[in-house]
Each structure stands twice: as structure tokens, then as C-alpha cells.
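There is one chain below, alone, in C-alpha cells, taken in the form predicted alone.
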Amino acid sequence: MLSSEQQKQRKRAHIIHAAARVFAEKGFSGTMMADIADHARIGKGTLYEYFDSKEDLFFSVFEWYARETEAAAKVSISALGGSASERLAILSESVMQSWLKMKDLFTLVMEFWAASASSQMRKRFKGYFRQAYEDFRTVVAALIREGMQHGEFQEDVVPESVAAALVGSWDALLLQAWFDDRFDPLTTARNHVAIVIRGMAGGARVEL
């Protein structure tokens, strides 16, 4: 038997998944909260018991979005195990299916990025983007840096270049592959991850 807490949540939650399909099919501007109401089979009034409005609830399927696609971000590496060549790839794959297994959503990303740049959502997305990237690079740099102390990669690499040059390079390959169906994102990043890898390690090969 379910608390009133819990049964609260899951309605939330329920509201959210609905308001992500909604906002993923109209995008933000398109969108009405009795769109909303009719695609979680609620009515308009109990959406303002959960959202005070449509900003607020399209920031909650913002940061319910960005749990899910970081989830494998945030494994955490020493659990992994193997190298951290072994780990830096299988953290690259983590990432890569975790968003492509949501990529009918993925028109949400466009519709947060154009949320980061309006004037009435601009600092609520923007502080929340900044951290969220720069706790990813922090992951990544760390694992860069374990590998450096270890000796695997050479003394001169720059932990931190190389995690915001990974960290760019998986974004922007989710984006070509939304534009072109035909472009395979996760084997563009493992021959990629492959490289940077190879490059750290003074172009020495490893097996991954």
C-alpha cells in the first residue's frame, strides 16, 4: 500500500513522462498544459497542484531528462573496473546508448538549448547546464588523471582539455545523428575514444 507521499510522487511523475512525449512532439511554445492534461488523462487543474506553470513543469521534464541521460555518466568508475583506457571507452558507450535509447525525445535537447538562450528561462537553464557540464568533465578528468598517475597516459596531457574535448565531441555527435539517420553515433565515438586514447598513451596501442 503506497503513502499519500508516494502515490503524490508517482503522479508527478506520471505528469512528467507525459509532459516530455508532449513537449518532444510540439516543443515548448507549441504546447498548452491542456495538451498536457489530455496526454496524461488528467484534468487541467491537477496539473497546477503539481506545476505552478508551464515553465515549471517543462524545467522538471528538463531536469528528470537530464538524470536519465546522466545516469551512466555518473556510474561510478572504480566500480567499472579494468584500465582506465578500459573504463574511459566503456564510460564513452555508457553514454552514448543511454541517450540513444531515448532518442525520440532527443527534440527536447533543442528545445533546453533554445531555453538556455530566452529571456524568461535563460539563468535557471544556463546555471543548471554549467553544472551539469562541468560535474561530467570533472568525471571525465579524473579518470584522465588516474590513468596519467598509473602511467598509462603520458605526463604532459591535459586532464582537463581532453575531458571538455570528449565531453564536446559526444554532444555533437548525438546532434549529427538527429539530423542524419544514416550517421552511426557509437561507432563514430569508440573509433574516436579509440584515438584520444591512443594519443594519451603516446600512440602506443591499446587493447580495450
Second form
There are 4 protein chains.
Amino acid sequence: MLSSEQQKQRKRAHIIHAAARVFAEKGFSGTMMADIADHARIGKGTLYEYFDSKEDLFFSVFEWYARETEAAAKVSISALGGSASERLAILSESVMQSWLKMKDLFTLVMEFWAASASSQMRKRFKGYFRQAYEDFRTVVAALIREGMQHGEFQEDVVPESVAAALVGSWDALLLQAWFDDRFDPLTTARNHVAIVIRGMAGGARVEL
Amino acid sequence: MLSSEQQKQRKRAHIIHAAARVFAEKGFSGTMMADIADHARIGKGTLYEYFDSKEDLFFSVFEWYARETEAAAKVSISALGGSASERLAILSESVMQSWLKMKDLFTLVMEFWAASASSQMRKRFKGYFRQAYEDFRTVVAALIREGMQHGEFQEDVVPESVAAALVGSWDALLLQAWFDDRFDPLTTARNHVAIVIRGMAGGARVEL
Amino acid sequence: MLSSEQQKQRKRAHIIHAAARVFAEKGFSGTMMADIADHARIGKGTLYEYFDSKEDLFFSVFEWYARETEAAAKVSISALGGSASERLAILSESVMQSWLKMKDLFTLVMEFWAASASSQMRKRFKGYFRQAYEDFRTVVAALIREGMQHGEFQEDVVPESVAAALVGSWDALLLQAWFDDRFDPLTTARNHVAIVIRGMAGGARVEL
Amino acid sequence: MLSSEQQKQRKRAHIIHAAARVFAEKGFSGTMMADIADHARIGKGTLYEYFDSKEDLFFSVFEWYARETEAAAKVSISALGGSASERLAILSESVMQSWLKMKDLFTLVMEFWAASASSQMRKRFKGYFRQAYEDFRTVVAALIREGMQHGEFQEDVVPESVAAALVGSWDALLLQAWFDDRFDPLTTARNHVAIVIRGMAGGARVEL
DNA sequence: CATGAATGAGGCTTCATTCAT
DNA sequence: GATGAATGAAGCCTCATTCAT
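What's the form predicted together with the DNA like, now that we've got the form predicted alone?
Let's see the whole complex now, leading with the same chain.
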């Protein structure tokens, strides 16, 4: 039997999932609170028992989405073994894989970007994104630095730069895939990472 | 003395510039037509002499922005000389440079992405973006392929993949720079491109 | 206690009555939705819970008005007894009487005519009017034909023509009364019907 | 060669004709000053050289229309000869004929009615209509009274009532014809007038 | 707690009118 | 005189939010 608090959390989560689908499809402005209530099969008024406002709900969706993708990334990273090159390749692969699983929610990311660009919620979103990107770059840079320390990668490599570009490419390839159904982001990422690894390795042939 | 048609075009452009500033600052939904009229120092009704609707104006801003960035990219490409590696590095540099010049309008791009994700204008935006990315990838891939034909780059390189990642990294690094003032996208791009070029070159040392 | 559906119908009717008064006074274009809301003592937004648009509300007022006058006419007709002449005279009398009761809403009819003449709602109104006039003419013509079969009226009478003129005169006399306070449509109608009946009866003296 | 004043009057009339067509098609509210200017092949601003406002122009159209129909009616009346019955029948016929000629402008009448019902111009229109109907009734009543004096019509006839009904029937039959293409107002009017004349004559057979 | 009917501030858009050319 | 680009008041409608049930 669930405590009342757990009940509440469950319902909150339920609403967030419903809202995520609707926001993904129609965008923040295009979404009506009534839409969300309908999708969650609850009354419009009930939404306000769980969230203060539309913005609050949207931000809650953002937090949920961020937690999900972070969790996925952490799993990817923690499960790594082998050389830095291998681990980098596997990380790229598994990040892409896990994001592709949520592909239909990718439009949410675009909405979040836009929200951090110019909405009234700008600050909250922007701060969160800054931190998230920084964290992610740091993790990847650490991996690269490790590879440099092990002599896998050349000393002229700037870990932060390559990390930023790699992290960025994961976003950007999904973005391009979103615009174009015929675009294959997985293969593209694989090929690109292989080149980057070989580049970092100094041009030496790399076995993955 | 200007012809009436030229006058009209001038004023249209004037409104588009004003609108671009306001949309960039407040986003599509956050912007009121009255804001734009004020910024353009014209009456609210005058906007409708030049544009059918808020959406039409927004899309016109998009077209203008797209033309501007395209033009900048074309200049970069046409002015290239030297080896494929050099030309790639210069292209990257100049694309980043020219986009950075419009940095304060970068939020527009996020708005455009969001618009193609879920607004009612989705189709128009999405189609345009798909084409633009494809065109850009094609140009860059051609450059890489050239490098392969000249023996600069290894035969195992997949030009389309690297092109997509490069194009994507330009977007993505600007995005990260937008979130974080301390992030330097120019240097990052330079470092990344160098690695990619060395990766494509295989064993060959590359002079940039 | 009323069911929710009944409640809704009641409120709808309430709004229609309020709207009828305002439309009657200011006409379709002269009426603002806010006026109607004020008169109905509800919020502006509430109107849209019950009607899709101003036009929809206007047409609903029309339907209500048409139902009311139709109902009145049907009562008049069904309650008839006696000779065709008597019934015709009584019908005329009671139609005029019942329409005079709604005299202050007669301007609505003029608005409806105008709406069927040239508004965007033209088709809906026009079709309805065509049918209503046809139905009414048919009923009156049947009455006249009956009189002909009973030998009350001459054989050279064209029932449809007289019916159309009688039905028309009811409209037209109210119209003239509307323009001129000193004009007495009831007496006028009575005198006219008497003449028409005598005319249809040919040589026969008619007792009313 | 025309004087400047005549020039002005000509152009004024030209605008009125153009406006009449547009108002007839779209109604007062549905008509835009720009529409009228286009139809008159003049600039929007020019309209205001000739008319103070949209309402002024509309009323001018009304005056023109009223003058036209009055003139037609006067011609009908003045040309009459023969018995009162004959003259009445001919009057009816020629009024209907002349109005049918302007059939495509009949919607204007509905607009005028509506304008006198509830527009801001109500008073001007209403007063004019009151007078016009009164005048018309007076003319027809005089004709009937003449017939009574000559012994053509019975003494129990109330000339004003029959006149009102006849005048009304001309309006009303055109109205019904407007709603229903299959309705023949001319024949209907003929048949009705014949009955009315016979009724006034006391049921005696009347030769027309 | 849950609901959904009611609300009204807010924003897009229209169009009669003006006035500089 | 004629024009039509510019204007801004006005009005329809939406939708986040409230609150009585």
C-alpha cells in the first residue's frame, strides 16, 4: 500500500509524462493546459494541485527529461571498460542509442533550447543547460585526458575542445536526423568518432 | 530617387531587422506585434501592409536570416584556395567567424528550431532546414572527397559522415557558447577541426 | 434539481434571450460580444463556452426566433375551426397578434433579412427563410384550396398566389408599423383579409 | 463642356453606382471603402472628397435608390388611364416590373431596412422610410377612394388598409422571390391584385 | 481531493480615415 | 484634385487560472 505522499509523486510523474508528450508535439505555446489534462485523463483544475503554473509544469518536464538523459549517460559511462579509445567509442554509441530511444521526445529539447533562449523562464533553463553541458564536457574531457596519460592520444590534443565537439556532435546529429528522415545519425556518429580518435591518436591506425 | 518598389523593399527589410531583434530577445510567442511596430517606429497596422500575419513576418525573418548566413558561407567557400585540409580549416574558421558576428541573433536559430519542431509553421521551417543542412553537408563532403582524391585523406573516410559532424559541430559549439560565456567556440572549433583533419589524413602529419 | 445538461440548455437559452435584445437594438455589426455578456451578466469568455462565434450566436438567436414564431403559427393553425373563410381570418388575426407580442424584436427580422442578403452567413439564413416561407405559403394555400373544394371560394382563385400575398402582407404590415407608430397593422390586416376573402368568394356575400 | 460643378456631380453619381453594387453584394458592414474605390476605379482617398464618411456614402446610395424607385413609381402612376380597377392593376404591374428590373439591387433594400432598424443611422433611414411608405399608401389609397366614388368599389372598403396591404405585398413578394428563385412574383402579384379588386368590387366579376 | 464552468486580461488583426506628396 | 501609405482605435477570440461544488 502506498503512502499518500507516494501516491502524489506517482500522479505527478504521470502528469509529467502526459505533458511531455503534448509539449513535444505542440510546443510550449501551442500546448493548452486542457490538452495536457485530457491526455493525463484528469481534470484541468487538478493540474494546479500538482503544479503552480504552465511554466512550472514545463520546467518540471524539463527536469524529468534532464534526469532521464543524465541517468542514461551515467549508465553509459559507468559501464565502460577498456582503452580510452574504446570507451570513447562505446560512450558515443550508447549516448546516441539512448537518445534515439527517446527520439519522439527530441522536439522537447528544441523547445527547451528555445525556452532558454528567450522565454520568461530563460534563466532557469539557461543555467541548467550551462551546467549540464559543462558536466558532460568534463566527463568526456576526463576520458580523453586519461587516454593522453596512457599515451593513447597525442600530447597536442586539447581535451576540452574535442570533448565539446563530441558532445556537440551528438546533439547536432540528432538534430539533423530530426530534419531529415533519411539521415542516419548512428552510423554518422560512429564514423566521426573513429576519425576523431584516429586524429587524437596522431593518425595511427586505431583498432576499435 | 527610389522607385516605389524599392521603397517598399527597403521598408520591408527595415521591419524585418526590427522584428529580428525583438524575436531574438523575446521569442516568437513572447513577442507582440506592437513591440515590433514600436521598434520599427511604425504603426501597428503598417506591419500588415508588408506581412500577412505574425507567422508570415516570423518566416520572413527566417528567410532573411537564412539568406544572410548562406551568403556568408558561400563567400567563405568560394574564396578558398590551397589543399583540402587548408580549405576545410579555413571554411570552419570563417563560418564560425561570420556566425559569431551575428551572435546576438543566435537565439533566433533556437526559435527557428523550435518552430520547425512544433509550431503550426512546422512544415515550412522543417523543409527549409532539411534542405539547408543537406546542401551544407554536400558542400563540405565534396571538399573532403576532393581531399581523398588527391590522396590527402585516407580511403576509409566516409565524407558524408565527417561533413555532417563538422557542420553539426559549428551549430553545437555556438549553442554551447550561448549557454556559457566562458566557452570559446572559435578555439574549440579550431582544435577540433585539426584533430578531424589529422584523423582523416591517417598517418600523415598535417601542416595547417 | 436540474441535470447538468438541462442546466446547460437553460443557460444557453438565457444567453440567447440576452443576445436577442442586444442584436435587436444595435444590429449584428453594432453589437459587441462584450455587450451581450454584460446583458447576460456573464463573462465574455463564457459566451464562447456556449457558442463558437458571434455568427454562431447570431444564428442561434435566429433559430430561436424562428422556432418561437413557428410555434405561435402552428398553435394558430391547429386551433382553427369553422369555414375556410373564418379560419383564414382567424389565422391572420392570431399570426398578427402573436407577432405583435414580439414587436420589440421585430428589428431582429430585419437583421435576419439583411444577414441573408449579404452577410457571410448568407447561405444558412437564406435557405432557412426560403423553406419557412414555402412552408407557410403551403399551409395557407391548403386552407384556401379547402375553401375552394367546399365551394366557398371561386374556382379561378390561384391558392399559391393569394397565400403568398397574405403571408407577405403579415410581414409587410408589421414592417410599415415599425416605421410608423401611428400605423395600425392589426386593423389593416383585418380589413385587407376581409377584402381578399370576399374577392376569393366571388359573388357570395361573406359573413365573418 | 461640363462645368466643374457638373463634373463633380457626375463623379459623385459614378461613385454612388459603384458603391450600390458593392453594398448590395456585401452589405454595409461587409463592404470596405477600399472595395468601393476599386470598383469605382478611383483612389481610396478620393472617396472622401465626395463623401464625408462610409455612412454618408451609404445614405447617399439610399437617397439615390429611393429617388430611382420613386421616379419609377411616379411614371407608373402618371401614365394611368381608365377605371380605378384598371389603373390599380396597371400600377401593381408596373411597380413590380420596374422593381424587378433592379432586382440585383434588392438586397440593398434589405440593408436599408436593417440600417433603419438598428444602425447608428437609424433615425435618418427610419424617417425617410416612414414618409415614403406613407406617401405611397396615400397615392394608392387615393386611387381606391376614387374607385369608391365612382361606384366601382364597395363603400365598406377601407382605402388606407387595402393600400397598405397592396404596397406591402409588392415589397413582400419581391422578398419571397429573392429567397426562392422558383417563386414568380409577377404572376403572384397579378393574381392577388385581381382578387383584391374583386373583393373591393363586392364580389362582382371584374374585367381587367 | 478532484473537477470543469466561469472568467477577463491580453493579443492579433481589421479597416475607416488622414495627410503628405 | 487625386492618391494610397500609414495609422491606431476597436473588437473578436483564446486560454491560463480560479473556485464553488
